[in-house]
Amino acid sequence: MKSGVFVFAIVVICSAVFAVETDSLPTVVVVTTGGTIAEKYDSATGGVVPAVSGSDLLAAVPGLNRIANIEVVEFCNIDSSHMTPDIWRNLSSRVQEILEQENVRGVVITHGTDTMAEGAFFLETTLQSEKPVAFTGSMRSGSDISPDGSANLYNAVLLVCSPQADAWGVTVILNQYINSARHVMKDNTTNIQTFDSGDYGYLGYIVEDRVLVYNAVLEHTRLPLPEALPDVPLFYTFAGDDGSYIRYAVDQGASGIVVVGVGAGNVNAEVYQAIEYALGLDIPVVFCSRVRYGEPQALYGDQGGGSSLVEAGALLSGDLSPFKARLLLMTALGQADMSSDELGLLFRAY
């Protein structure tokens, strides 16, 4: 009888340890959105396709509950392929009120690949807290031999829980490498090791459940969420282009247009006169090169060459992809009393 009482006296004493150790513990706040984390072959299709739920994703991860209190946000379940701005803008609220509450510590946000680069720009452009956000994903289905997913989450959940990620905004983290999401860009269409920061280098590294510091993120560049995003197509130019496409843009309504030029980001004569024409209704040009490493620069003199689009009104691209900036042109269009002139400032911050 004495033993039975000690043996009851032991339980009631490890769970009232392991409750204060549960309230001292961060509160994290996981937002999922689908891809190739939530899904797995499907015989029907031949392919991979949304099938887990964010509670079974957590599941599948032991022990993150001795690093966090996981709350768990539901927001979508699509491949990103299918990913849109407005969806983006949606999420970017979301996530806002999130963090505006005072027990969270952070959000981590499941992904799909195809476009977290840009999603994760979007929401380091747009959310107004200092709290920490990281992206992740996975490259295999939870079908695969050695699925990827349940390590990248464990992982982003413990960066959001460092202290290391308070400087880093908003943060892509997968296969333990961290990237900026401002820097960010998808690289290999299968490998697991498929994010890097190019020149810039990563953020860190996770290791035995230690964050790396390799790197600082220097600036954030901060809009307010808008309303609504207005039309911005962008075209990729190739040699022999007539700039129809842009024309077609513009007299369909396009409030602004990204062009990737070759090179230094440099077109030919007759895109120029499609730039020109564009410009000429007041409507802004962003242009970007479809190099991967080096920014466009307004270096040539012949038509089209950078130095007449600069000349022209054209804004460079700065350090982003054509699809980051896309999106802060977007974003940048989407402000109710943004002038021209504000907004070549903050294309040229980057």
Given for the second form:
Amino acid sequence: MKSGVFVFAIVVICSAVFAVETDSLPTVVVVTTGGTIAEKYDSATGGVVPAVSGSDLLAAVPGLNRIANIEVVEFCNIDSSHMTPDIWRNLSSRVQEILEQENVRGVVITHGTDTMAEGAFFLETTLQSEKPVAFTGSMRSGSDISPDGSANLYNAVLLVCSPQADAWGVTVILNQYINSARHVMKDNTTNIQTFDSGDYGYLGYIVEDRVLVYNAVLEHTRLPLPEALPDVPLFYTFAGDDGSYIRYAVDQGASGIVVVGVGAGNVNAEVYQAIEYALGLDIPVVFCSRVRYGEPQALYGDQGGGSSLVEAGALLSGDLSPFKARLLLMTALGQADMSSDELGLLFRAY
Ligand code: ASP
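Coords for the form predicted in complex with aspartic acid (ASP), given the form predicted on its own:
So here's everything in the complex, that chain up top.
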């Protein structure tokens, strides 16, 4: 009889200790959207396809319950090549709701790597919270010999729980490296070390459960999440481009246009005239460069040079990638009352 009471007492004490321990752990919500991290090989298609649920994804990560109380929200399950600005708008709204829950420390978002940089940037621009949000995913599927998803997911939860993440806003963590949503780009089609931030460098690095800081603080420019996102096409110019695609977009009612030029942001005379056509109808045009490093500049004065484009009223994209410049222009034009001067200031400040 006495041994039974003794065992019962031990169980009660351990449960109480466990309850205290888990109560003291931060709560992290993992929002799953799909991507290779949730994909497996499918013989019918001969390729990897979305196949793993959010809860199964978490179940495959050992040790998570040592560092956080995890809640899962299955938002969608698609390859990120199918992501749209409207899906990111809804994702931002859903994540905002989660971050406003007092007990939530932060959010991890699993997402395909193909468009993760833009998706993370959109949330960086539209979330109104100082709590950490980390995007992660994987370059290898669950059917590969050595999948990278579980380690990335573990590190993303660890990152969101760390005090270092408080200054970083929205981040992208893959293969131990931490990038800012603001500067990150996908740089390799298949290698697990695919994300980097160019001249800006990594925010930090995770090793043996430690978050190392390389860059401390980031400036965050945030805009209210628009009710709707206007249509903003993006055009890479090319040798011999006659500007007809830009003119077509204007005639189809584009609300804004992003043009990706060559070198320091230059285009040919025909494209310049098409940009003038858009500006003449009060359609804002942001111009970028196809060159990875550096920013477009008002350098060249010939018709189509950066200086002539600024003179005509086109906006320099700063160091934003063309895809991020497009999302920022959509978000800005989605504001009820942003003037063209404010739009210009926004891109100069970014
Ligand atoms: N195609 C995949 C995606 O972007 C690639 C990945 O997740 O690594 O969803």
